[in-house]
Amino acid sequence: MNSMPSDSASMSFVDRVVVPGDHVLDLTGMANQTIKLGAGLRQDGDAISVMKAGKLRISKPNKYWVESSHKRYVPCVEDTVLGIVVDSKFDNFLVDIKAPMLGLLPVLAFEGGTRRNIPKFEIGTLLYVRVVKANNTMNPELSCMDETGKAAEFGPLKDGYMFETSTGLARMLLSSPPCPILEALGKSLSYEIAIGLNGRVWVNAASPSTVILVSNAIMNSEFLSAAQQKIMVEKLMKRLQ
């Protein structure tokens, strides 16, 4: 098992290979700060350390997880995901999410949510949704409101098109600095998307070949290199044209 680095050594680990076993992190040091770990991290008192073998990211301030190119998403608290309705009970919404169980959405977790106003949803309604409770042994529950209470951007998404990729590419898709896909698309198209990390993408556009266009590109880029996205973005413009 590898030795603990140092807070400062343990930067070098970031967008490196990292293994089950090792320790990425030493907290010993960063007693006045919060740290967030997400998929393929946990905490063995002072040490984060390693769970399943990917490359090591950061977002900042200071959120860590481990990103794995799998078809599988694990859900993790404060993951932001595309859900679709599978049935209605009582009390919750039991959501898809590509997650080993479904999600529980509570029929009062929207904004200004009560039992006189509970939202009603056909079966495969799409939503961009929150994950606010996680772990191996109950399903997860999910919000469509933020920290704060209120809605933001959570809820369902009309028309536009839903495709799947791997949750690596999710992930980059949401990485800062914007993704060179994302970007050279944005430069030359008007489009809406939501990226959920549980491998779900969804865009929207006035125009249908811009809907295509779109979907191609970013289920296209992911073993692309940021120039060659740039030059693939440049190709499909001139096809459009």
Second form
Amino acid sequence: MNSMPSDSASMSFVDRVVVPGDHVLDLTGMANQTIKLGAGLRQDGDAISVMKAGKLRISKPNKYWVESSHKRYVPCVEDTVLGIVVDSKFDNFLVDIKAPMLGLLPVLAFEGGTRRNIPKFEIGTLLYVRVVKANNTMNPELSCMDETGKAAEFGPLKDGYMFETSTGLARMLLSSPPCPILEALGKSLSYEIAIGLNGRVWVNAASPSTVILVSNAIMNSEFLSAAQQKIMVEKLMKRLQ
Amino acid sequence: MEQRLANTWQMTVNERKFIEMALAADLRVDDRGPFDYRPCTITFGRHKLKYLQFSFTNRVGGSSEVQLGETHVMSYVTSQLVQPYRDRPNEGTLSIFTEFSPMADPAFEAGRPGEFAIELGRIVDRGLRESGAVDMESLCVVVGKLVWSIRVDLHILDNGGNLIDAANIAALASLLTFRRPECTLGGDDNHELIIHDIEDREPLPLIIHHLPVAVTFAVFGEGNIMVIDPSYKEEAVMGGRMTITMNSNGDICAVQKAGIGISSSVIIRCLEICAVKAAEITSKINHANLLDSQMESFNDGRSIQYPNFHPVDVAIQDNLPDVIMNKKQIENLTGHLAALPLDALDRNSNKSGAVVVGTNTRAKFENNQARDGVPFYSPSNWDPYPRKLCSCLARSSLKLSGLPEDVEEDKVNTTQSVKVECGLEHTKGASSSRALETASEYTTVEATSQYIKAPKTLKDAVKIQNRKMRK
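Coords for the form predicted in complex with its partner chain, given the form predicted on its own:
Full assembly next; the chain just shown is listed first.
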């Protein structure tokens, strides 16, 4: 798929599936312009070529990146993820975040955390954490505080049910404006949800049947369009009544 | 250590509590009823023979794949002629082998089968063999001397929970679709054993009296909550497990129970539910088998090539040459069998020293049934998947060289077949091979055919290892 060099042609690649080797933008026609390249794109002389398979996205005016969906997670700084405590050491908790390496959560990385009030997490505790440091040679470092040092909803999640999805679905659920499935479910049911960019989703509601319904609806909605998602939710609601 | 922690699957406290709480309220997390099975798909494997230039496709069957929700199991059935056990001289044998591939679950390790692998093999084995599902006496060929040994290999490809049921269904489906070559006693004095070529006589199915279906119940709570067909997460949470193997007549073939105690009233209730489920699954297996055999008869292989199958992807099916053994040769064979070291009897090892069984060869070109009296290859060299030698070629080469056929077990693609015209004429009209020319053609053909070695496959590596371990 060789692109004809022109700015309008690059717009035709946006939101379309691209594969490694595609040239999606030609720079000859654009002097004195800055283009910001995100994940999966690379400058090849006079053209921008794709390195990762996925959908090409643009954020006006000049940010381009390739988005793809995987079952495993590659840690990035400032991502919020759901981790499971696997072990606790003297100064770190070992937390599994579906990445190639276990994440390290310092025992002091909590609001008002000191050596005296280290939280006790048993193995299997589900945590909502933020990735502070991530590179592919070291274990990613996590934190239960935001940048200012406040707790801000981070920490252990109580009750509810957790299921795993792909990273693409997690991103779709986190998009703003809110994803159609979550909106449609929220119109008739009340539930609480935490979504990790590593593909883990936690749902809690008053009754188990609501939790089961919400989780199955979300798992089935990955490849449905907005309209189809709404129809599916309507059918589910009818079944309940 | 850290790497192993990173690679194992973790279950959260939240999930565990939620699953137990939901089950107490009669709800399952994948929205099933407590006695609902996941959707089950049964596929049968087609084993075809690419026969030189001709597209003979002969279905000898023998494999099936079962997908039960996320669980994926494959089963493969093969057969071999062996000496029977001394206390059961008129019965064939059936053996089940399991392979738990690490790609199915990070907890499975390659190499020695774990405890659960052995348990699964035992449950399937008990259901099939001890209930008399497969008729053993029909597998007898010569009483006390030769019987068919049926081997079922179960490969676990993906563990999504409830491997026992899926493996059992796969084993049953593959046994239903398996076909063995027909053997008759014939010849001059009715003492010669003829193992008919697949193209000459339709291979025979096994006689299966009933289908023992395994139904697994997972136990939760205090032993009062039971669900059928547990998924992977439910299995991680369950307190105990009970597998009941039952057939559609309501006969209980086997019961296996592990974990926390269950009261007898709960067990009786499970038996009643199992009767219903077993009938459902039996009809499903039979239906799938019927569809499959209808497909087979539509595509009966003399001249039609399966349109969707590319020759290179086809597994080669066994092509047993017709063989006649007179009485003396049979005795020689069994005598040799007794004297063979253990590993030579391993069906898969065909590199052990060639054992020449009997050197009486009689050339006969009489009527249709007569064949060259060739020395029968010993079981150590018997190979269900020979390269594509046509049977007449094999016979002639054996006759001339006096050596047992040296074939390798492999799944070779057809491009490596012998590129020689089969210039032999059968007096039987059925096959469509070409006219025989001269004996010299035999020799050239035989020379090329015997020394073409197929490339080594993974099986060869595994085989050598087996022999080393035994030694």
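Keep in mind that this is a model prediction, so the values were computed, not measured. Residue numbers count along the first chain shown, from 1. Definition used throughout: the rigid core is the maximal C-alpha set that superposes within 1.5 Å between two forms.
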Notebook entry, point to check: Has the Cα of S49 moved 2 Å or more between the two forms, judged after a core fit?
Noted result: yes
Item checked: Core superposition between the two forms, C-alpha change of A39 at least 2 Å -> yes
Notebook entry, point to check: Does superposing the core leave N62 with a CA shift of 2 Å or more between the two forms?
Noted result: yes
